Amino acid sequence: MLENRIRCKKLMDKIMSPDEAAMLFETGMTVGTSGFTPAGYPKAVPIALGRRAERGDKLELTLLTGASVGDELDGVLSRAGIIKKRYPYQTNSSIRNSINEGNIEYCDIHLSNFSQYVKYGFLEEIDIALVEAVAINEDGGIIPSTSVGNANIYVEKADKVIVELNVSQPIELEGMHDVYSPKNPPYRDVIPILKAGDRIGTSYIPCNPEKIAAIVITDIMDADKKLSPVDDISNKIAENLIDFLDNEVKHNRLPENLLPLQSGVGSVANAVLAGLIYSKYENLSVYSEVIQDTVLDLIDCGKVSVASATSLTFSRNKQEHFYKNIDQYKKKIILRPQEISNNPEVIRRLGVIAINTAIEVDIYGNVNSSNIMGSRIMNGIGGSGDFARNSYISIFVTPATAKEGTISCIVPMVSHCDHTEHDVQVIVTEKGVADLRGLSPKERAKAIIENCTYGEYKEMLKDYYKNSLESCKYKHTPHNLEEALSWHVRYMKTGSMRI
């Protein structure tokens, strides 16, 4: 019933259709609208938009969002050539391939850095918020649905604010979220989460009702993530990760039941994490952007105990799962915005091990997490640059190849840099790993190599190295930089970097 979820009750004549709502936006305006690694966005408002789009109005829209949304966001609006900026990080192939193609204009920015952003009024002021609730409080306060992101500042800094009901997210996910918002400088005040259980905020989103100019309703459900299954690459890149853990358990440098954990999105955060399941850990906390999959695993098996993120950002199965058993779930989750989920101030003070997946790293510990070749983006550097930085140890994973051994992702020099050595602490592949700590770029270089590397690779790295040791004026770090550069126009040539 929709008394229920529309609990102010002045507010049930701004209820309308999509294609109504889709005719509160002009051309040039700012939106900003929640989702977070496809979940909790809006869904048909944006299709909507797309029809208008097909009918010929003119629309151009500078996007905001929380990190990445579903494809009936970003793709719509992408492929219908409505979208003229976007920030601040993005997954799907329609938008991603005009971004590339030059047709959209793409600001990828630190996901705790963009919260500030936009309260500082650095950026585009917003127009109109569009977010994604599965209620709206007597007072006009927005419950979200699966995810809070950005959503709460955009509803703070929008002139209008319009709302999509999904009546397919079930009334239960309210009491989930801990909506917090500090207050900028010079009157900001210490984040006192002390643990990763503890919740400072309301359960919903602050909002003034006379603000609310529409609500839809939809059942439109959050897209699939798909994950790969696990692999033994995947499996192997886990072991190695646990045997360092019990080794700085074992020094004393760690807990018995570990520090909070903090994984990256996508199917190999997602594997390696499904390791600690059969790990000789119990009592894990998680702080976190995302909870995906596997930590719905380690919450089954009673391995965590708490889990902090942003987004729930599950597969099918998982999904429906997790909706079975919620009222249990909502004991151990606690949903953030992500300018706290992400914060600098409560990662290290919470000591957060932070595990995040590499496209390619160089000898040396720099590692790019975003571009393909140097020029071509993928995603974005999300929030790995958040956690990186200020971790308690920061860990980088990624499998030692790609492309069936076609390309190394271990290089003489990165072709973009998202985070330098200075960030990168552990390097794990399936073939060991490297840990980095208190070592100079030379020190660094071999136990990258010897550690994370092997076969035709291994001795291409190692003569790379030995040539710039010998050919390089300056000893610090020595490079060949035309022969570091070769083995990229290698691949863009061939499509291998083998010789």
Second form
Number of protein chains: 2
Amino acid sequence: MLENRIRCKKLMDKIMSPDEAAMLFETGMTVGTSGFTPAGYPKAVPIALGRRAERGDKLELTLLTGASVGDELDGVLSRAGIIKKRYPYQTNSSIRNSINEGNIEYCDIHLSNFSQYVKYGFLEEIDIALVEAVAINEDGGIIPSTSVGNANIYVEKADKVIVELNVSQPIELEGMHDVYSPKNPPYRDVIPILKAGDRIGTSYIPCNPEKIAAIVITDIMDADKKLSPVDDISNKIAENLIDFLDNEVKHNRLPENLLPLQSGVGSVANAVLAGLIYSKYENLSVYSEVIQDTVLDLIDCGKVSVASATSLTFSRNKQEHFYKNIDQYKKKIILRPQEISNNPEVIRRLGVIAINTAIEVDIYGNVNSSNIMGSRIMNGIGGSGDFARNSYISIFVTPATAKEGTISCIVPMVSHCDHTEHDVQVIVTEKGVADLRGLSPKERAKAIIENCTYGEYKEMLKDYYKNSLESCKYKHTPHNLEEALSWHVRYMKTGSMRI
Amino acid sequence: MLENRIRCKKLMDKIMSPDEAAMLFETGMTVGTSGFTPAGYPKAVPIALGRRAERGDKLELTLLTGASVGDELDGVLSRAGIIKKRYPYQTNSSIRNSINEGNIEYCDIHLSNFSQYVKYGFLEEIDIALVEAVAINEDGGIIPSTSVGNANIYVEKADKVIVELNVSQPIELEGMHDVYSPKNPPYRDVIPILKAGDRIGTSYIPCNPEKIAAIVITDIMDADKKLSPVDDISNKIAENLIDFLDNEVKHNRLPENLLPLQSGVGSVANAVLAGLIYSKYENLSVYSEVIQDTVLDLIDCGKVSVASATSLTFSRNKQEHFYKNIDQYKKKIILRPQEISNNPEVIRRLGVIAINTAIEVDIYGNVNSSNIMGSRIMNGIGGSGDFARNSYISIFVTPATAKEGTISCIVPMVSHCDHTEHDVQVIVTEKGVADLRGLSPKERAKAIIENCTYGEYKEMLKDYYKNSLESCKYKHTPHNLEEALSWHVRYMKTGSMRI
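Give me the form predicted in complex with another copy of the chain now, not the form predicted on its own.
Expanding to the full complex; the earlier chain stays at the top.
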């Protein structure tokens, strides 16, 4: 069976145990791994690194990935105190806690840009690329598993490459990937993708076999992506969003089959796409970072004809369904490096409809998607900025309130800004839709408060806006800077934003 | 002489006086004009509109331009109370005051995106396109003058076109423009610019001659762009910036002739480019919005071999010099629509070095470039977001202090955010350079305070950071939200940010 997966015979003698491979790492190294969401990330070697640290070996690493990864990587290494610095995105609770405790330096970066940081030489050199694969070709070419992420960049740039050959990942994934790496300026060419389904690269990551220092055989499965059950609020948000899209089609601002869809990762985003299953739309396409459960449903029911992303992340049931029908899905799914899945050039050309989730939105349309109460990292900006700014239309969704109503997700001023007023065109809550296109700040405030909020917070926001408009000498973006962040301060003191 | 400029004979009978043309406007109309900086904007008809309003005619218009324009347009119309709403950028003191007084609704939008707002049908339909030209071709094609801006979009979309044929603009400008308008998705193609100097379009704006409702002959010159004399602080900022670029070249992170340069409009940006005149660099290129005085100097001394922009804006002396040598400059200068000069696809492909000006920067690297003290509009975001996010490297320059030291341009938290921490890689003040690439928020705070500030404010920032780090429970982006905006509050109360 291994002959089918290690096609370069001379690499057979590079097979070693995870613990042996773990000994190739030295403290101070910079390590780039595959993985984007809990999909296609290395598992056996990180677990062995954790064991090595437990044995008392001092080991501090700078860790670069595609985006978030599973607990075997971020969880194990952060709990073992191995991660000194982390780029460019995470969602794991252990590492998040370490960052918020000040024990790990974390720098979150637009997911399309991070590859450029590496390729332009803006960061330390990559010592080791650690990548999961389903097979290695005769010439060393590495066939990724359930994500591409930045694996191709790290393999290109690293001194040494360690491959986790994961036999739990079906060999039939081969042919689903499309690996393409733009040259650096001034030699960069056009990225010739004109439709979501266009293929422009290779089915493998090119790699000089001499660089492959170890091959570790593993069968640890990708973690499943647990999604909260779709609740009433998510359903209502999805309904409001689809009404909005219907109206755009009706007024000829969108074609009958819409334009390629992007949606962020998580339960609300998943619910929004689920809402399309019973819609009138046909022949939809997806140009996104991640393919989640509902995209398979949309393919199954014939609504989506092609889906492009950098990662496949499913709940356990859906993963089994995917594996069973992989040959069918392979005709409709393309996995690209995140430099391409999230590329501004392609997103703007295709006219992607961007649907991202906000932590909080302010009355002038600025969005916080990363730092709770201004300081506490949740996940990071991820790819939301790649899509929002370059999209055909940029939509942000959020429930109107959070934490049993103790937090209003619409606030006078965001406590941290990831998406400025210039990049936010539509806000959708369970209450309704604020269409901000072409509105001045004051017009936006009225639309957001009126359409997206309700109850006590709505009255409080009206008061804040009215008082600011009256008291502020300058009436372009009226604020009372003594009160602008007072809701957050109150929450931290009393546990509620309510007065 | 007019035969040379109005080459479509049947249009000769459309010639009328500015006052006659002004009667074509009706209250409630949406008007799109040429103009980007005080260059290539209509002048005679707006002045006539002002006269019409003075006569008591009620006239309220929504005004769309390329960017800022001269006083004959923004100044006259706003003082006459004609502008109800304004997009997407301004710098004129009369209109700025009206906006800040709450009398004009103003919506500033990324300058590359605004054309899409119009083309996608996100705004009201354009009733009249009012554009300055040097000539009209046999087939109605309009040859712009000293800028292109959004003129091509407005001509395409408007019901009626009014041309101000400006005979003070030399006919030799013909051939300098390169007009190209991408189709809307899903039919959009690649924008095939691979080098700053590539030409991909036509030398004129296509126009059905039937749409031309009036031709007004004028000889009012473009306003001159007054630049403050280069002062010690600007010189020092320029010196620090060039040192930084030298170091990038030394470490092979930039080629010997750098990459195409973009620099914002204004005195500091002009000084920065002036600093290159005595540098070692050769064969430079410019891919920017605006060509200012120093770009001509750089062409004259052989440092710049090609410059692409959407506008030419000079001081009076330099304008005369330009006109005198226009045939030489025509070989090296290209004027494009702002949808192309500021296009993310092209900026990222070419690897533009983006140099923009900040109003204030916070210790975590967020930049305010539009709203003073959170509420008072200065100009707007302009094209800075198009360039910063898509650049090879994103640099922001600012003096460390403003208003005789009563304002620190480095603050604990920006009072408005136009460029998030994710889009700001390097900060340069007269004190030094903070290279933020790959730094976590806490590392950024240390670099910015240490390298970019001095004196009393430096100590105050150190205190704020230290106290926040100690008191804040979450240590990713430590803030004290009760104090974060207190410097701005103090300035508004006492006239100084100093304690």
